[in-house]
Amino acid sequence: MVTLNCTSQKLKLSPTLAANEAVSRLREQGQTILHMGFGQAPFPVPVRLKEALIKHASNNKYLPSIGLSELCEAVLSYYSDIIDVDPSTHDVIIAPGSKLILYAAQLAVKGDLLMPVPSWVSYEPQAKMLGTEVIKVSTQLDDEGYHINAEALRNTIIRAREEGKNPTKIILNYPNNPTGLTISEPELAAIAQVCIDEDIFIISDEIYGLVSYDGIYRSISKYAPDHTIVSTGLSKHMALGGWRVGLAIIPKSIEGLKDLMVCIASETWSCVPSPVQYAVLEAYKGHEDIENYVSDCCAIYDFVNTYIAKGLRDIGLTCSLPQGAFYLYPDFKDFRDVLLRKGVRTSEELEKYLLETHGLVTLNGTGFGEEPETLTLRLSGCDYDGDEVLNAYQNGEPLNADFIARHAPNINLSLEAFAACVDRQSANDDEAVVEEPASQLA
């Protein structure tokens, strides 16, 4: 008989793949369904990248597991402005996707993971595979940003260490999913200080660093350049998510790190496809095309997700104005006795109520780390045609109510669904009426 590894029991899919491959195969079969549960960019491929792949497709031959030395080369000039990074003392390694970076830089190094919560859904399930402790580290939202409190993440060192475990990375994300929030430089600079202080290591998931809505790109390798590897890509900014390129800048000082990780790669995913490597190469030139696509990209990401923002606010749900990636997380704590009248008590039941009664899809709050009784869903504000959208805006159409009737019907029909999820009059209706113990839901 064969025994599976225990924590190999314990993992599901992701659940933003498995929502998407249910959303596909519901529309498969004719049902109508709103999509909020995949963070996936909608827009269409760069032109000038298209043709770049299609004129390297014969390249058939592995690459170096580091990567194109000319796409690294490419990267380390291209972030060395923008994250304030000095390009002699750091190495780029290209990975199918930052997925795989980030797995690798927790295996690549000791110890247990201090986790923000909430975080991605895959940062967690990637510790357990690795067989390590996750120390889960509290944060605050609000419309300011998303709050990592110095002195309480050193606490939490210091107990965690105190409890026999060995706290010595921790994963950062910002701006976030699944809150669409970031980190101001102010924190980032204490947040830094205490991870030098207690000799942590930083994996700074950067990944949606070109979607800020301020234009501001934020990284907090520059308050630790010692400490701090960056994980990034082209999936969010630049739509490639398919095209699996990931990247990791890393700092020669940390010794061996470098090494170590190439040799991962080298016995997992060898090297990124060789069409897509040269291809990318043309994404870090600065080409004027290029890069006012990523401006028009943020410019409706900022647009349709502080739009839905403000349409939860108005129906009375707890919503942080968004300020980058395209994410939204609501508390639906204010309706906590209007959902327990629909049968709903934690964020998964939210999460199929929703869709079972509304063809809505969301992702629920437990999937990044909260408890099961915290009412929140992550939304991703991107459900529409990018094609059309990006074509409208390019055209001079201006960004209002209009645009989203027009081009994203699906975002008013959502929020309809959300406003009549939290109607209190349709609770008082339902039938169903579920009595719990006040006690029971705090």
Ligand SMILES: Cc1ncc(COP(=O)(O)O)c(C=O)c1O
Second form
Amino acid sequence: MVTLNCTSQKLKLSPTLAANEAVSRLREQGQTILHMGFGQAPFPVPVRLKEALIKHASNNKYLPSIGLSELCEAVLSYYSDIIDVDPSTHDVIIAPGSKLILYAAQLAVKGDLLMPVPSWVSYEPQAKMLGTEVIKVSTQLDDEGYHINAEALRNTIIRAREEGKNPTKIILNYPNNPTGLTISEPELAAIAQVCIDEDIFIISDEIYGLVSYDGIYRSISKYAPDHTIVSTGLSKHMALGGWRVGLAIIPKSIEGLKDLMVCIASETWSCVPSPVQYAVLEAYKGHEDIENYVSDCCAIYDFVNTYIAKGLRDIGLTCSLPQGAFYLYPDFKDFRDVLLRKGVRTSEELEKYLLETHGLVTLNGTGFGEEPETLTLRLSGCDYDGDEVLNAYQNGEPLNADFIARHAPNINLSLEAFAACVDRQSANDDEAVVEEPASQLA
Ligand SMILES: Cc1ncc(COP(=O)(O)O)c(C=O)c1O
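The structure above corresponds to the form predicted on its own; please provide the structure of the form predicted in complex with the named molecule.
Expanding to the full complex; the earlier chain stays at the top.
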């Protein structure tokens, strides 16, 4: 009999990918589905990158595990400008997606992980795969951002040490998935100081760094350059999730870190496909068409997600106005009584209710580290045809309610579904009808 690794047995398919696969299945079966479940950038591949990929298709040689040297140099020069780090003190490594950078960075540094809650779905499972303990760090969310109080963080570290734990690393993500919020510069500086004082290694997940609605790129590496590895890639601002390009900016001052990351690369993914590495070089040369593409997509994310947040607030839900990325994180706490009458007690039941009753896919808060009874959902505001929307915007159509009605009708249908879900009158009518939870997205 084959005995499976007990650490891995506790794993489930990543909820975001599971939701996406379920939606494709249901749509193939002809069902109408409103999809707020998956954080997939909806826009087309920039033409220049498509052409470059075709041009390099015949390149079939392995590349160095650290990445194509021209690409590493271009990335370092691009990011050292916007992050404000000294390129001579850092190295770059290229990986097949930043998910593997995050995994390799967790693997490289011993000790327990400090993880703010809510946080992206994969940090904790990755920690579990490595047998690492996760120490949760509390956050506050409001229209000013995603707040991690520096002194509370320090206390969490001290308490964990008193309990015999060994906190050595923290993952921070801003603009943030699931909240769409970011961390302000003064707060990044204060968190950096605590990490320097307490010798905590910072894994700074900046995958949405270029989807910042105020156009400001924030990075904690500016405040703690010798403690921070920056993880980013091209999946979000360049809509290239399926091309699988991630990268890390690694401080030379952490002795051995770059070499260890390269060893992990060489023993696992070997190298990112060569044609892809040659093609994405074009993304780092400052071409005007590429920079315009990024800022146009960002303007659309800003408009659509702010529109959804305001729509949710009009319904009475608690939802901060987003500052970046393409997510919202409404809290249904003020409708607990209404939802109870529909048989909904937990965020998982809420997710299932919305799917069963309204064909609306969302992700419940537990995957992001919340307690089951915390009634939060992660919404992804990308349920529209990105080609059509980008085209309309670039042809000068103003971003307003008519734009949504014309080019992103599922957004309004989703808002109607949320309104119906928390409607007090219909809750009275529905009271007796408590359905079995759906199993489609288990
Ligand atoms: C916060 C966050 N980090 C990392 C990733 C991983 O992206 P990729 O592996 O495509 O670079 C994602 C993708 O959804 C994400 O939302």
